[in-house]
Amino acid sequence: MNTRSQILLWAAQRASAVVLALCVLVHLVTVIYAVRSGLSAAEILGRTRGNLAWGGFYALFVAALAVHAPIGLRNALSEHLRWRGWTLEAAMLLLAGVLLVLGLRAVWAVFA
(Lines of atoms letter the chains of each structure in order from A and count residues from 1; the text may use other names and numbers.)
(Lines give C-alpha, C1' and ligand atoms only; values in the text may rest on other atoms or scores of the structure.)
Protein backbone atom coordinates (compact mmCIF):
# COMPACT_ATOMS: atom_id res chain seq x y z
CA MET A 1 0.00 0.00 0.00
CA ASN A 2 1.40 3.39 -0.92
CA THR A 3 2.16 6.25 1.47
CA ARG A 4 -0.86 8.31 0.43
CA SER A 5 -3.23 5.41 1.16
CA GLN A 6 -1.58 4.85 4.54
CA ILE A 7 -2.03 8.54 5.42
CA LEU A 8 -5.70 8.44 4.39
CA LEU A 9 -6.30 5.33 6.52
CA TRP A 10 -4.53 6.97 9.47
CA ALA A 11 -6.69 10.10 9.12
CA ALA A 12 -9.89 8.05 8.72
CA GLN A 13 -9.15 6.06 11.84
CA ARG A 14 -8.38 9.18 13.89
CA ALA A 15 -11.49 11.00 12.64
CA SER A 16 -13.69 7.97 13.31
CA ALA A 17 -12.17 7.71 16.80
CA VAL A 18 -13.30 11.25 17.57
CA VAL A 19 -16.82 10.49 16.35
CA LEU A 20 -16.89 7.22 18.32
CA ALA A 21 -15.73 8.93 21.51
CA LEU A 22 -18.52 11.50 21.25
CA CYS A 23 -21.11 8.83 20.39
CA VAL A 24 -20.06 6.63 23.30
CA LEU A 25 -20.30 9.59 25.65
CA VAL A 26 -23.81 10.53 24.45
CA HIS A 27 -24.91 6.88 24.57
CA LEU A 28 -23.64 6.35 28.12
CA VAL A 29 -25.20 9.57 29.39
CA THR A 30 -28.49 8.53 27.79
CA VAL A 31 -28.36 5.05 29.31
CA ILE A 32 -27.57 6.45 32.76
CA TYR A 33 -30.43 8.93 32.44
CA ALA A 34 -32.85 6.18 31.36
CA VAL A 35 -31.83 3.84 34.18
CA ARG A 36 -31.98 6.52 36.85
CA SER A 37 -35.35 7.68 35.56
CA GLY A 38 -36.69 4.14 35.84
CA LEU A 39 -37.61 3.87 32.17
CA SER A 40 -38.59 0.43 30.94
CA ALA A 41 -37.38 -1.02 27.65
CA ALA A 42 -40.84 -0.40 26.18
CA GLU A 43 -40.71 3.26 27.24
CA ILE A 44 -37.24 3.67 25.74
CA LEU A 45 -38.34 2.11 22.46
CA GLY A 46 -41.41 4.34 22.50
CA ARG A 47 -39.12 7.35 22.57
CA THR A 48 -36.78 6.11 19.83
CA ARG A 49 -39.34 4.76 17.35
CA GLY A 50 -39.65 7.15 14.43
CA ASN A 51 -37.28 9.68 16.00
CA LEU A 52 -35.03 10.86 13.16
CA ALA A 53 -32.51 12.43 15.54
CA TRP A 54 -31.88 9.18 17.42
CA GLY A 55 -31.95 7.14 14.20
CA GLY A 56 -29.39 9.46 12.62
CA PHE A 57 -27.25 9.47 15.75
CA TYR A 58 -27.05 5.68 15.93
CA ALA A 59 -26.52 5.41 12.15
CA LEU A 60 -23.54 7.76 12.56
CA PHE A 61 -22.31 5.63 15.48
CA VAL A 62 -22.48 2.49 13.30
CA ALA A 63 -20.77 4.19 10.34
CA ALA A 64 -17.90 5.39 12.55
CA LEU A 65 -17.49 1.88 13.93
CA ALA A 66 -17.53 0.35 10.44
CA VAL A 67 -14.66 2.67 9.47
CA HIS A 68 -12.64 2.48 12.68
CA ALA A 69 -12.60 -1.22 13.58
CA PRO A 70 -11.42 -2.69 10.25
CA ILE A 71 -8.57 -0.18 9.98
CA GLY A 72 -7.34 -1.04 13.47
CA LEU A 73 -7.72 -4.78 12.89
CA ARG A 74 -5.95 -4.42 9.54
CA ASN A 75 -2.98 -2.80 11.26
CA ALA A 76 -2.87 -5.45 13.99
CA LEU A 77 -3.06 -8.33 11.50
CA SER A 78 -0.40 -6.76 9.32
CA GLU A 79 2.00 -6.17 12.22
CA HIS A 80 1.52 -9.39 14.18
CA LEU A 81 0.73 -11.94 11.50
CA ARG A 82 2.57 -10.26 8.62
CA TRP A 83 -0.64 -10.55 6.57
CA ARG A 84 -0.43 -8.12 3.68
CA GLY A 85 -1.71 -7.67 0.17
CA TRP A 86 -5.04 -7.73 -1.53
CA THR A 87 -6.45 -10.56 0.60
CA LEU A 88 -6.05 -8.47 3.76
CA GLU A 89 -7.61 -5.45 2.07
CA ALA A 90 -10.51 -7.55 0.76
CA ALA A 91 -11.11 -9.16 4.16
CA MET A 92 -11.19 -5.77 5.89
CA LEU A 93 -13.56 -4.33 3.27
CA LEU A 94 -15.81 -7.35 3.83
CA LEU A 95 -15.65 -6.83 7.60
CA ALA A 96 -16.51 -3.14 7.18
CA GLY A 97 -19.50 -4.07 5.03
CA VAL A 98 -20.73 -6.69 7.50
CA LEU A 99 -20.41 -4.28 10.44
CA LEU A 100 -22.25 -1.58 8.50
CA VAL A 101 -25.10 -3.82 7.34
CA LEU A 102 -25.66 -5.53 10.69
CA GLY A 103 -25.34 -2.26 12.61
CA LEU A 104 -27.79 -0.44 10.35
CA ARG A 105 -30.23 -3.36 10.66
CA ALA A 106 -30.11 -2.94 14.43
CA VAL A 107 -30.64 0.81 14.11
CA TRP A 108 -33.60 0.22 11.80
CA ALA A 109 -35.11 -2.27 14.27
CA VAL A 110 -35.05 0.35 17.02
CA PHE A 111 -36.09 3.24 14.75
CA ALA A 112 -38.88 1.68 12.67
Given for the second form:
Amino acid sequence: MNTRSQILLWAAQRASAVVLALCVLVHLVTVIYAVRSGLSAAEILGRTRGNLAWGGFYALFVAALAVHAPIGLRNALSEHLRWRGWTLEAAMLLLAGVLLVLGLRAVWAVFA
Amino acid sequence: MTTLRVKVWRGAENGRFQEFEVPRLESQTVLDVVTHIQRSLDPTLSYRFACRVGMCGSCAMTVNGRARWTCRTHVANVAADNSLEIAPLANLPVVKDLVADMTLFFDKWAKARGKFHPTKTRRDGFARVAPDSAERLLVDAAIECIGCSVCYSSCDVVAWNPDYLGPAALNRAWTLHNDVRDGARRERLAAVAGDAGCHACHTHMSCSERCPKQLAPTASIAGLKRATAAAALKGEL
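Form predicted together with the partner chain structure, per the form predicted alone context:
Full assembly next; the chain just shown is listed first.
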Protein backbone atom coordinates (compact mmCIF):
# COMPACT_ATOMS: atom_id res chain seq x y z
CA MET A 1 0.00 0.00 0.00
CA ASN A 2 1.44 3.37 -0.92
CA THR A 3 2.11 6.16 1.55
CA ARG A 4 -0.81 8.31 0.41
CA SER A 5 -3.25 5.45 0.99
CA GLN A 6 -1.78 4.88 4.45
CA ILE A 7 -2.32 8.56 5.29
CA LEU A 8 -5.89 8.45 3.98
CA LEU A 9 -6.60 5.33 6.06
CA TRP A 10 -5.38 7.22 9.14
CA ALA A 11 -7.57 10.21 8.24
CA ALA A 12 -10.57 7.92 7.62
CA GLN A 13 -10.12 6.30 11.01
CA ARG A 14 -9.99 9.67 12.78
CA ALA A 15 -13.00 11.01 10.87
CA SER A 16 -15.02 7.83 11.51
CA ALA A 17 -14.09 8.08 15.21
CA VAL A 18 -15.75 11.50 15.38
CA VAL A 19 -18.91 10.11 13.76
CA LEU A 20 -18.86 7.07 16.06
CA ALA A 21 -18.50 9.22 19.18
CA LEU A 22 -21.65 11.15 18.26
CA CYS A 23 -23.52 8.02 17.20
CA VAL A 24 -22.69 6.17 20.43
CA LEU A 25 -23.88 9.16 22.44
CA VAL A 26 -27.21 9.37 20.59
CA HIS A 27 -27.61 5.58 20.76
CA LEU A 28 -27.02 5.46 24.53
CA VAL A 29 -29.44 8.31 25.18
CA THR A 30 -32.01 6.50 23.04
CA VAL A 31 -31.51 3.20 24.89
CA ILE A 32 -31.79 4.90 28.29
CA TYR A 33 -34.95 6.73 27.15
CA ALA A 34 -36.50 3.52 25.82
CA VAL A 35 -35.74 1.55 28.99
CA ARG A 36 -36.79 4.27 31.43
CA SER A 37 -40.01 4.90 29.51
CA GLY A 38 -40.79 1.18 29.59
CA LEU A 39 -41.24 0.92 25.83
CA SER A 40 -42.06 -2.57 24.56
CA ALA A 41 -40.35 -4.09 21.51
CA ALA A 42 -43.53 -3.51 19.51
CA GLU A 43 -43.63 0.16 20.53
CA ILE A 44 -39.97 0.62 19.56
CA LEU A 45 -40.52 -1.05 16.19
CA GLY A 46 -43.56 1.13 15.72
CA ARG A 47 -41.33 4.18 15.93
CA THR A 48 -38.45 2.88 13.81
CA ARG A 49 -40.34 1.19 10.96
CA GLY A 50 -40.44 3.41 7.92
CA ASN A 51 -38.68 6.19 9.81
CA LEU A 52 -36.00 7.49 7.44
CA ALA A 53 -34.31 9.55 10.15
CA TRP A 54 -33.70 6.53 12.42
CA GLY A 55 -32.85 4.30 9.45
CA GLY A 56 -30.39 6.85 8.11
CA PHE A 57 -28.86 7.42 11.53
CA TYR A 58 -28.20 3.72 12.18
CA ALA A 59 -26.96 3.18 8.59
CA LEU A 60 -24.43 5.97 9.21
CA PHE A 61 -23.49 4.31 12.52
CA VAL A 62 -22.85 1.01 10.74
CA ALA A 63 -20.88 2.67 7.93
CA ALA A 64 -18.62 4.50 10.41
CA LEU A 65 -18.03 1.27 12.29
CA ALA A 66 -17.22 -0.64 9.10
CA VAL A 67 -14.58 1.98 8.29
CA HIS A 68 -13.17 2.41 11.79
CA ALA A 69 -12.81 -1.12 13.12
CA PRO A 70 -10.85 -2.77 10.27
CA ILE A 71 -8.31 0.09 10.16
CA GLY A 72 -7.67 -0.19 13.88
CA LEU A 73 -7.50 -3.98 13.73
CA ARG A 74 -5.08 -3.70 10.80
CA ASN A 75 -2.69 -1.72 13.03
CA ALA A 76 -3.08 -4.10 15.96
CA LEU A 77 -2.48 -7.21 13.84
CA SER A 78 0.48 -5.61 12.11
CA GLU A 79 2.11 -4.59 15.38
CA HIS A 80 1.44 -7.67 17.47
CA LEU A 81 1.42 -10.51 14.93
CA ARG A 82 3.77 -8.87 12.39
CA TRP A 83 1.09 -9.61 9.76
CA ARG A 84 1.64 -7.26 6.83
CA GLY A 85 1.14 -7.03 3.07
CA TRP A 86 -1.72 -7.73 0.71
CA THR A 87 -3.15 -10.66 2.71
CA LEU A 88 -3.72 -8.34 5.67
CA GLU A 89 -5.29 -5.68 3.44
CA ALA A 90 -7.57 -8.29 1.84
CA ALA A 91 -8.61 -9.71 5.21
CA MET A 92 -9.45 -6.26 6.55
CA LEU A 93 -11.41 -5.40 3.42
CA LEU A 94 -13.36 -8.60 3.91
CA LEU A 95 -13.98 -7.71 7.56
CA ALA A 96 -15.23 -4.26 6.52
CA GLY A 97 -17.64 -5.94 4.08
CA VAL A 98 -18.91 -8.41 6.70
CA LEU A 99 -19.46 -5.63 9.28
CA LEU A 100 -21.27 -3.53 6.70
CA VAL A 101 -23.54 -6.35 5.54
CA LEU A 102 -24.39 -7.63 9.02
CA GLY A 103 -24.91 -4.11 10.35
CA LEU A 104 -27.13 -2.96 7.48
CA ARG A 105 -29.12 -6.20 7.76
CA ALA A 106 -29.82 -5.36 11.40
CA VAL A 107 -30.81 -1.80 10.46
CA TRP A 108 -33.12 -3.14 7.76
CA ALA A 109 -34.74 -5.46 10.30
CA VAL A 110 -35.94 -2.53 12.43
CA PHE A 111 -36.66 -0.21 9.48
CA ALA A 112 -38.53 -2.37 6.97
CA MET B 1 29.00 4.40 55.35
CA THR B 2 25.87 3.33 53.49
CA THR B 3 26.40 1.14 50.48
CA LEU B 4 24.38 0.78 47.31
CA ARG B 5 23.56 -2.65 45.90
CA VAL B 6 23.94 -2.22 42.16
CA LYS B 7 23.01 -4.78 39.52
CA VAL B 8 24.74 -4.04 36.22
CA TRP B 9 24.08 -5.70 32.88
CA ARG B 10 27.17 -7.56 31.62
CA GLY B 11 27.71 -9.04 28.16
CA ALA B 12 25.69 -8.52 24.99
CA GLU B 13 22.07 -9.56 24.27
CA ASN B 14 22.51 -12.85 26.12
CA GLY B 15 24.24 -11.42 29.14
CA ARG B 16 23.28 -11.33 32.81
CA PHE B 17 23.22 -8.91 35.72
CA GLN B 18 26.31 -8.70 37.94
CA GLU B 19 26.00 -7.29 41.44
CA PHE B 20 28.36 -4.70 42.93
CA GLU B 21 28.49 -2.80 46.19
CA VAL B 22 29.20 0.89 45.77
CA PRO B 23 29.69 3.51 48.52
CA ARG B 24 26.69 5.84 48.79
CA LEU B 25 27.81 9.47 48.53
CA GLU B 26 26.04 12.79 48.79
CA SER B 27 24.72 14.25 45.51
CA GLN B 28 25.77 11.04 43.74
CA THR B 29 24.50 10.48 40.20
CA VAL B 30 23.90 7.14 38.51
CA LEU B 31 26.79 7.94 36.17
CA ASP B 32 29.01 8.43 39.27
CA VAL B 33 28.00 4.92 40.37
CA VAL B 34 28.87 3.35 37.01
CA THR B 35 32.15 5.27 36.90
CA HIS B 36 33.05 4.06 40.40
CA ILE B 37 32.45 0.47 39.34
CA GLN B 38 34.65 0.79 36.28
CA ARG B 39 37.46 2.70 37.96
CA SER B 40 37.57 0.89 41.30
CA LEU B 41 35.88 -2.50 41.00
CA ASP B 42 35.94 -3.84 37.44
CA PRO B 43 37.86 -2.01 34.68
CA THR B 44 36.32 -4.26 32.00
CA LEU B 45 32.88 -2.61 32.39
CA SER B 46 31.89 -0.78 29.19
CA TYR B 47 29.67 2.28 29.21
CA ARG B 48 29.38 5.54 27.30
CA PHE B 49 29.52 9.14 28.47
CA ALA B 50 31.10 12.42 27.43
CA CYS B 51 29.99 15.78 28.83
CA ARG B 52 28.60 14.73 32.27
CA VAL B 53 26.38 17.84 32.32
CA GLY B 54 23.33 16.85 30.28
CA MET B 55 24.37 18.26 26.93
CA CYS B 56 25.77 15.45 24.82
CA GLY B 57 23.15 12.69 25.16
CA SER B 58 25.73 9.90 25.44
CA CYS B 59 25.07 8.42 28.86
CA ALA B 60 21.44 7.27 28.65
CA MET B 61 20.79 3.86 30.22
CA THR B 62 17.89 1.92 31.68
CA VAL B 63 17.84 2.64 35.41
CA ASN B 64 15.48 0.52 37.51
CA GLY B 65 13.50 -0.32 34.37
CA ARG B 66 13.21 3.20 33.02
CA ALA B 67 15.34 5.00 30.41
CA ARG B 68 17.15 8.01 31.89
CA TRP B 69 20.15 10.28 31.30
CA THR B 70 22.44 8.99 34.01
CA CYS B 71 24.63 12.09 34.42
CA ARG B 72 21.69 14.15 35.65
CA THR B 73 19.88 11.40 37.50
CA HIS B 74 20.54 11.56 41.23
CA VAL B 75 20.71 8.26 43.04
CA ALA B 76 18.56 9.76 45.79
CA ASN B 77 15.68 10.11 43.33
CA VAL B 78 15.73 6.59 41.89
CA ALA B 79 17.34 4.14 44.33
CA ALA B 80 14.57 2.81 46.49
CA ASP B 81 16.07 0.73 49.34
CA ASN B 82 19.56 1.73 48.18
CA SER B 83 19.39 -0.63 45.22
CA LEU B 84 19.87 0.06 41.53
CA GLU B 85 19.50 -2.03 38.41
CA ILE B 86 21.33 -0.56 35.44
CA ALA B 87 20.92 -1.96 31.94
CA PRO B 88 21.56 -0.72 28.40
CA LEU B 89 18.83 1.19 26.55
CA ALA B 90 15.91 -0.92 25.35
CA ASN B 91 14.84 -1.13 21.68
CA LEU B 92 18.47 -1.05 20.52
CA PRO B 93 21.01 -3.88 20.05
CA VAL B 94 23.52 -4.24 22.88
CA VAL B 95 27.19 -3.88 21.95
CA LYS B 96 28.54 -4.81 25.40
CA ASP B 97 27.48 -4.19 29.00
CA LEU B 98 25.82 -0.75 29.13
CA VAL B 99 26.66 0.28 25.57
CA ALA B 100 23.76 0.18 23.12
CA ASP B 101 24.32 0.27 19.37
CA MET B 102 22.91 3.65 18.26
CA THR B 103 23.34 2.99 14.52
CA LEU B 104 19.68 2.22 13.82
CA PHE B 105 18.56 5.20 15.92
CA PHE B 106 20.59 7.67 13.84
CA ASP B 107 19.91 5.87 10.56
CA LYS B 108 16.25 6.65 11.20
CA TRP B 109 17.07 10.35 11.57
CA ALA B 110 18.53 10.15 8.06
CA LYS B 111 15.47 8.22 6.79
CA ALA B 112 13.22 10.94 8.24
CA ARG B 113 15.20 13.50 6.23
CA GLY B 114 16.67 14.97 9.40
CA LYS B 115 19.17 16.99 7.40
CA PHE B 116 18.73 20.67 6.60
CA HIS B 117 18.32 21.36 2.88
CA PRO B 118 19.37 24.97 2.23
CA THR B 119 17.67 27.08 -0.41
CA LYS B 120 20.36 29.78 -0.50
CA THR B 121 24.09 29.85 -1.05
CA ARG B 122 26.90 31.44 0.92
CA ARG B 123 26.70 34.42 -1.44
CA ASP B 124 23.16 35.23 -0.29
CA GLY B 125 22.46 37.36 2.76
CA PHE B 126 21.42 35.97 6.13
CA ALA B 127 17.87 34.64 6.33
CA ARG B 128 15.76 36.73 8.64
CA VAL B 129 13.45 34.67 10.85
CA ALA B 130 11.32 36.67 13.27
CA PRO B 131 11.73 35.16 16.78
CA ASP B 132 8.00 35.48 17.39
CA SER B 133 6.86 34.00 14.07
CA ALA B 134 4.56 30.97 14.31
CA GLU B 135 7.06 28.64 12.63
CA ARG B 136 9.98 29.78 14.79
CA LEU B 137 7.96 29.23 17.97
CA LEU B 138 7.17 25.66 16.87
CA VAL B 139 10.85 25.06 16.16
CA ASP B 140 11.84 26.51 19.55
CA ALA B 141 9.55 24.07 21.34
CA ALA B 142 11.25 21.04 19.79
CA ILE B 143 14.82 22.00 18.89
CA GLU B 144 16.68 21.20 22.13
CA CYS B 145 16.88 17.46 21.48
CA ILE B 146 20.28 16.04 22.50
CA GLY B 147 19.83 12.72 20.69
CA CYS B 148 20.05 10.61 23.86
CA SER B 149 17.50 8.03 22.62
CA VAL B 150 15.59 7.95 25.91
CA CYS B 151 12.38 8.54 23.94
CA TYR B 152 13.20 5.86 21.38
CA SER B 153 14.01 3.39 24.13
CA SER B 154 10.74 4.20 25.94
CA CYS B 155 8.47 3.94 22.89
CA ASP B 156 6.04 1.01 22.75
CA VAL B 157 5.49 1.43 19.02
CA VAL B 158 9.22 1.08 18.33
CA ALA B 159 9.14 -2.19 20.29
CA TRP B 160 6.15 -3.46 18.27
CA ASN B 161 7.14 -2.11 14.87
CA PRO B 162 10.91 -2.07 14.28
CA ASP B 163 10.44 -0.03 11.10
CA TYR B 164 8.84 2.86 13.01
CA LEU B 165 11.04 5.95 12.75
CA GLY B 166 10.56 6.80 16.42
CA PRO B 167 9.96 10.00 18.39
CA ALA B 168 13.39 11.61 18.07
CA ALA B 169 13.68 11.33 14.29
CA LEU B 170 10.10 12.58 13.83
CA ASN B 171 10.68 15.44 16.27
CA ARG B 172 13.75 16.42 14.23
CA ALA B 173 11.71 16.27 11.02
CA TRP B 174 9.09 18.55 12.60
CA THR B 175 11.71 21.21 13.44
CA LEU B 176 12.93 21.17 9.83
CA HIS B 177 9.37 21.21 8.47
CA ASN B 178 8.89 24.50 10.31
CA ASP B 179 12.25 25.91 9.23
CA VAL B 180 11.30 28.53 6.65
CA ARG B 181 14.79 28.29 5.11
CA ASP B 182 14.46 24.59 4.30
CA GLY B 183 13.80 23.45 0.74
CA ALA B 184 12.80 19.80 1.16
CA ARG B 185 9.51 20.00 3.04
CA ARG B 186 7.46 17.90 0.64
CA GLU B 187 10.10 15.16 0.41
CA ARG B 188 10.37 15.16 4.18
CA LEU B 189 6.61 14.86 4.64
CA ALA B 190 6.62 11.90 2.27
CA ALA B 191 9.48 10.33 4.24
CA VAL B 192 7.79 10.65 7.65
CA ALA B 193 4.23 9.64 6.66
CA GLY B 194 2.53 6.26 6.78
CA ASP B 195 2.73 3.01 8.72
CA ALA B 196 6.43 3.37 9.61
CA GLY B 197 6.17 7.11 10.19
CA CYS B 198 4.14 9.54 12.22
CA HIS B 199 0.84 7.74 11.59
CA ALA B 200 2.06 4.73 13.56
CA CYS B 201 2.20 6.78 16.78
CA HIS B 202 -0.49 5.76 19.31
CA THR B 203 -0.02 8.88 21.44
CA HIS B 204 1.02 6.85 24.49
CA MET B 205 3.24 9.85 25.33
CA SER B 206 6.04 7.83 26.96
CA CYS B 207 8.50 9.91 24.91
CA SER B 208 7.13 13.18 26.25
CA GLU B 209 6.92 11.75 29.78
CA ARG B 210 10.54 10.62 29.82
CA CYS B 211 12.37 13.15 27.65
CA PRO B 212 15.08 14.54 29.94
CA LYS B 213 14.91 17.88 28.13
CA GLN B 214 11.15 18.08 28.75
CA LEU B 215 10.41 18.18 25.04
CA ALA B 216 7.12 16.84 23.69
CA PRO B 217 7.84 14.62 20.67
CA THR B 218 4.18 13.55 20.79
CA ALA B 219 3.18 17.11 19.93
CA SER B 220 5.72 17.21 17.09
CA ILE B 221 4.37 13.91 15.74
CA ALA B 222 0.80 15.26 15.96
CA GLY B 223 1.96 18.27 13.94
CA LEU B 224 3.42 15.96 11.30
CA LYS B 225 0.16 13.97 11.19
CA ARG B 226 -1.78 17.14 10.47
CA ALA B 227 0.73 18.39 7.90
CA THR B 228 0.95 15.06 6.05
CA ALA B 229 -2.84 14.56 6.07
CA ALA B 230 -3.35 18.07 4.67
CA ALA B 231 -0.73 17.43 1.98
CA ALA B 232 -2.29 14.07 1.07
CA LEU B 233 -5.78 15.56 0.82
CA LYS B 234 -4.40 18.28 -1.47
CA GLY B 235 -2.79 15.60 -3.63
CA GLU B 236 0.73 16.78 -2.82
CA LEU B 237 1.87 13.41 -1.47
